[in-house]
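Only one chain comes next, encoded as structure tokens, the form predicted on its own.
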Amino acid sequence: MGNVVALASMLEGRQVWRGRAAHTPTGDQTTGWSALDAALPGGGWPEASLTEILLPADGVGELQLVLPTLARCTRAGRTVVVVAPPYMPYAPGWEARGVVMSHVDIVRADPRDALWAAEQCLRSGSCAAVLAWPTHADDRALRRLQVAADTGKALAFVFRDRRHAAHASPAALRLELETQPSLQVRVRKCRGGNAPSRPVPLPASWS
């Protein structure tokens, strides 16, 4: 057998390649929910990307996920666009959460035009975030939104029925809001790391 050489001396002599752990970026796109930020590889929403939020039904508190982000964006004077929401946003409630409604634009569009409108807003480069509720969106349509978000450096949020969870998605982040056994968020897909195996419980203040 050959002579045993101390590993330290081999490292000092640069005879062994030593890799480094990949750095996980932490941008300024915090979700505003510390437990969710801790569960996501980037410490918040993926930059200039599409986030898909799957729901058991409309009106289960899904907008609470994004209101801290909308508040941060609008307080900075950035525009937020809400495309064809199923219910008209309750302005006093949003304002109570810190959203500056003068920087929120609501676009009325029928289902056929909603995806086009959301894509144009994302591509414009003038929006901080765009929210949409597409009823008919295939993989190609969602991919166009992802590309548009990257082009316009905006956050894109689409809210969809959880039945779509069985289908692949081009979204950089995919969340599912669950109401049973308690209100929680399950990370179905996240760019830059593995999705946590357990759901993220939502705080008691969620309402």
Second form
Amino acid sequence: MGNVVALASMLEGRQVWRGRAAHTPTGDQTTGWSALDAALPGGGWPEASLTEILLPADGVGELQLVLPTLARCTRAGRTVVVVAPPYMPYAPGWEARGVVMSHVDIVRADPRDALWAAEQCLRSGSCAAVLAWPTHADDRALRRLQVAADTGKALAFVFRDRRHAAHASPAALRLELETQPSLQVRVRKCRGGNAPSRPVPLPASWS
Amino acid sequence: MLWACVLLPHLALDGVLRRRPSTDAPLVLVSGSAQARTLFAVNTPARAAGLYRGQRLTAAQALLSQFETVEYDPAAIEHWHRLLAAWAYRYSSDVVLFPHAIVLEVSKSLGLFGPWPRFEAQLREDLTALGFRHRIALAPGAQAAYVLAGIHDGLAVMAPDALQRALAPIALRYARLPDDAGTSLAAMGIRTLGQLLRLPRDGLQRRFGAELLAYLDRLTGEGPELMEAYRPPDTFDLRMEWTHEIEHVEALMFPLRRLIGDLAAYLAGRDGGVQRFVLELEHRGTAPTRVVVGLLAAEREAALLFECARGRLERQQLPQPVVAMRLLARELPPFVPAGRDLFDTRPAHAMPLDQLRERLRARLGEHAIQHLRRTIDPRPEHAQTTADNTRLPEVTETLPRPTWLLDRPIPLHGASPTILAGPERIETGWWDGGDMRRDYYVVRTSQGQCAWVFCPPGEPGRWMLHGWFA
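Moving from the form predicted on its own, what structure would you give for the form predicted together with the partner chain?
All chains and molecules follow, beginning with the one already shown.
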């Protein structure tokens, strides 16, 4: 047996790597879809973080995914901001899914100002959730949104085209919507756990 | 009764200095006729160079080669005096204007603003922020406070007997006696107020009349004080002009901050808010540029008002250099502070929702924020509105309704879609000329989207896309 080395001195000299239990995010931001909640590591949306939703085309069911959350927030009297939506939100449809429209602020902005507006809303801390459709956002812009969501303790949802899936993203959660064979959600990345291998089916988005 | 006197010894000069960034350049106010120009007030650098009040302008020019001269304006003094009275009105409902001073009754205010030392510190802090040099004294009578403020800054006398002791050593020329009683009394060998107060009253009345006695009674608190209380005006109108021309909007921010600060001080004193005000940028020779700043609700916080005004001003193109700016506020509705929950869990630096909306509107435009409301109209194009004053229908729609609506229907191209539900006939609108007769279907497109489409009745196949079930 060679030299006896005290464990404490090795630890002090930083020669031994010590594994640490991974921090599991916990939250009560349920998505409203029990199958999706079960697949996500935190049991719902990651708290105070950016969620990126990748779409093959407009109108495949992206609102379907977030409307139960918006309904929960607005019924609790908290404000939801929709920044520069690609189409006009249709109040009868939103209300049929339980959203209180008086707590939904729709912000009209050109693409240049939309990111600024989304960041201001997230940072303010007075919004429960912010929805945005950045068209020319790069990695840095998304990181700003992520930091703003963390500062203001708000949920940020960013809807982007599927072709951005190949690029890295600072979002805490990345979901991709697929329409074939039926509507389903594939988790591309989730902070605090491994992404589930199977897509999660969602019910059809009309009712 | 306790009266606090705020003496403003440099009102005219401070009114000029506070409008410009602080510099070390000498500056004087001049008054008098064109033949006999004299210095009315001088700032600290000018005094260091040997200039003093009452000096002839030609003598001053001989002493110092370069200094800035500003014409003395008596109306401006009156204006600043009124502004400070409006500020003082925030702390007391009894505010009286004395020459170069403001006197306010504070015995009732002490309960709200803390003991006198803290209250005094608050007054000084406000005045320093507004840019006025000042001296403050406290006494049981308004006249006594006015006299004491001229003698000693920061003197606080609470009890009447202490007041007698404080007044006794004051020289008569500082006692602000009416008329020329002071000079006559000095000739008689009376030097201080204490000596004067000990003189027999009958003799004083015979020599100087009842006026002096009434004044002494007011001073010692034995006689009644009749004063006209200040009443705040109902509109706010403040103008600021400068000697040079400002060509860039950024350079307007300093005067704007001053104007807004004055407005906020006025509003707080009035316990009101402002919902709409106008900034007039004056040019040489042409009509002024008007910038209207409108807010969603009445506000009075200086930082918020400044940010809103800055947002509007930054988008403004200046057609010509600006020589003066005027702030005009006519609509001053009552201010209702927003309630906040004691157990609010939001982050400490959170911005209230109203302030957020104001900030967005300031940059993106007046109508940038919309709220959608459902109407009772069955036509999809008219089923929702952004107007405020609509009656809300009680029943919710049970038929399928999309979550996105296209601004106007477009033809649906591509392979023929699968019909999921329908038809739903909407045939109405005869009353305003917007007749429609459509069969609505829910279809699935080849890409997997759920679409809300319509076609003329009986002609399925000519699909018009109107919304997405997103």
